[in-house]
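Take a look at this single chain in structure tokens; it is the form predicted alone.
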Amino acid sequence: MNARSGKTLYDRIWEDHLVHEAPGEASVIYVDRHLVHEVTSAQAFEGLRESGRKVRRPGMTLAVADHNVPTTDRRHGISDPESAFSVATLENNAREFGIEFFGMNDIRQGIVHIIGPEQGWTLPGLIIVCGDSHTATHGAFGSLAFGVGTSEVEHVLATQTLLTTRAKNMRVSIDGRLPLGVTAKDMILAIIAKIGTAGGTGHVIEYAGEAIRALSMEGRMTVCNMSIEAGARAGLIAPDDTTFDYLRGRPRAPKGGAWEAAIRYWRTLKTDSDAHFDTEVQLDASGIVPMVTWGTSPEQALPVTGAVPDPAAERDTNKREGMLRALSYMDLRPGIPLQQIRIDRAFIGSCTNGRIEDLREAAIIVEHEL
């Protein structure tokens, strides 16, 4: 960072949490919140057990059954033995190490990236980690959030800190207004189509501009969630009144005088006008149309008005081979208009679009079609 320039939002949060930094070494940063689920935590807890360690700050870790929970009726439990075992193991580990656990039948249970915001546990200015790449979702609240590996999960449990390296700064500015029917998912797919799935590699992306500020918190979560598909370490959006209105009154959000104090601090979480970004990207929201991924990568996306591309027209050998594999898998032929492709199945409720707002939008469409 240029010593004469101001700070980005990422710089500000990073420096507030920096425990140790030295040339040629990974930095040590403090972690405010740690989310764990059944897929990436078992080995980490076993490591603690073998080394005789405890969880450093149990109250700052929250465990939730997520990935192996059935989408069907839960009253009969989990039919798959391996999935049932992994969820039971998480519950046992949470009990042994004194961590709060949202079980499969807990009304608060849900997708690990969504329960934090719903509970008001996700707050601006925090560093949040989880053993899942889409932890970037929490960046919608102005928190620095990213996924970590199993060994890092153990390190955070034991020390409440993380060894990592400082990322570069990228700003994606989207000004103007989104056309009718265009959503946050279309916005992030348009960004990825523009910069590629490796476009954000080595960066934390801050999303800015009129179109970003106009999004609901659910829309912002969608954008930040898919920062990972752009290759970025994390995504960030500066908190504002939309953020505060969402958090007000949530079960774990500050109350009374603490709420007012928090608001005063949160309003300082913004990028300075003279801050330096290593990479700048700009898009016009009015030019974004509904997007469709025709292949197997978010980068393989086109406007719904387009057609399946022809790999023969791609000069890059690696991209051309990837396109051929994708078309083979999708059983599509070049030149087919995207609007003519029949949808066989639609899954609603992924971590990208699993909020109540998303489900209500889907319900409106289904009701209209019926």
Second form
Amino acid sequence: MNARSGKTLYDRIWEDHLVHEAPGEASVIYVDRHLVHEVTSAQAFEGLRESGRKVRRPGMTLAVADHNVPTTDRRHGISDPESAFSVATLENNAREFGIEFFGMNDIRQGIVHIIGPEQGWTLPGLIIVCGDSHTATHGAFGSLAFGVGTSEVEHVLATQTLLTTRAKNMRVSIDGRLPLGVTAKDMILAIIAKIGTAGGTGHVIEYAGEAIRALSMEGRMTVCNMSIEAGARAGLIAPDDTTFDYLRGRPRAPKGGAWEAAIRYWRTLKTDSDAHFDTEVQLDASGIVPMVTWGTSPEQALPVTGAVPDPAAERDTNKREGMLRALSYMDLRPGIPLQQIRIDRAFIGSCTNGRIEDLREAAIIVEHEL
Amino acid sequence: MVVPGSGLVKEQAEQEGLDRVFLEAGFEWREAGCSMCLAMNADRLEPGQRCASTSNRNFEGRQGRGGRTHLMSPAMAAAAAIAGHLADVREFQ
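Shown: the form predicted alone; wanted: the form predicted in complex with its partner chain:
Now the complete complex, all chains and molecules, led by this one.
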């Protein structure tokens, strides 16, 4: 890297959180916020118990059950014994270690990557981790957020720090305006189709450009959420007035003078004009159309106007074999127009698309047809 | 099925009457959670079922053993649900 070049947003957040670095070693970084769910935390808490440790900063840790909870009537608890056990274990661990827990019947309960932003717990400039790959969602606020493994969950609980290595910088710039009917989801599927699921490997992606700036926070979260499917460690979008408008008045966002001070700091969180990116990718938003995946990898995505591709036309042997396997699993034949593929179910939700704006977008289409 | 991402999203959607729109069209309206994104709860595809899904991963078995996932936007999933097949949302506007 050119020592005289400016800093990227990622460099800035990384350096602000660096506790220790030495050549040839993983760096120690400070973690501001830690989100915990039932699937990746039980062994971590057990590890703390075995070694007689406490949670270093219980107030900076928030627990919620999302993966194993039923989405039907919850008044009688969870009928599946394994799921019931994992959710009860999280609740017991949260109580024992003094961590706030949103229970299944608390209105604030939800998918961990949706409740953080909703509560104003996710804020610009922070480092946020969670034992879940889609932690990248929080990067929409200009926070560095990424998933960690269960042993790292234990490390963060015990020390509020993490051992990790610095990532490379990648910028995906999307200029122009998205056409009508084309959303943030189409944008990120188009990015992944272009760069592939290994395209972002070893990088943190900063999304920039006119089309990104024009997105709501919900749309930005959808884009950052799937950074992981583009192979990246995290996705970032510099905070701006859209971010601040979303956060203002949220239960855990700063208030009064602290809010004003926070905004002044948050406005400094951006990439310098002379910053160096290891990889740059450009897309024109006006050329993006509604996308669907046809295969078993997120990069196997095409405009909905297309047809199931023919592996015979693929020169890369590995890709061709992947396509053949995907077509077999998906029970599809090359050449069929995508719009002829019949479906049995539809699922609208998830940390990618389970926010209010997503439901509004779906409801508009449904209402039009009623 | 429609699964709000949080209890507060669900409450907001109900205040706006979105739940009625979905229910009238034959969708199920659920409580908040990861749901059918990842087959770690009761919501999952049966073998061979094909799903228009707004989730993030489409590898083999992600939504249930033998289930087939097509990833897309919420508007596109709604259009597919109404049409019974993958559909271009721009023709629904």
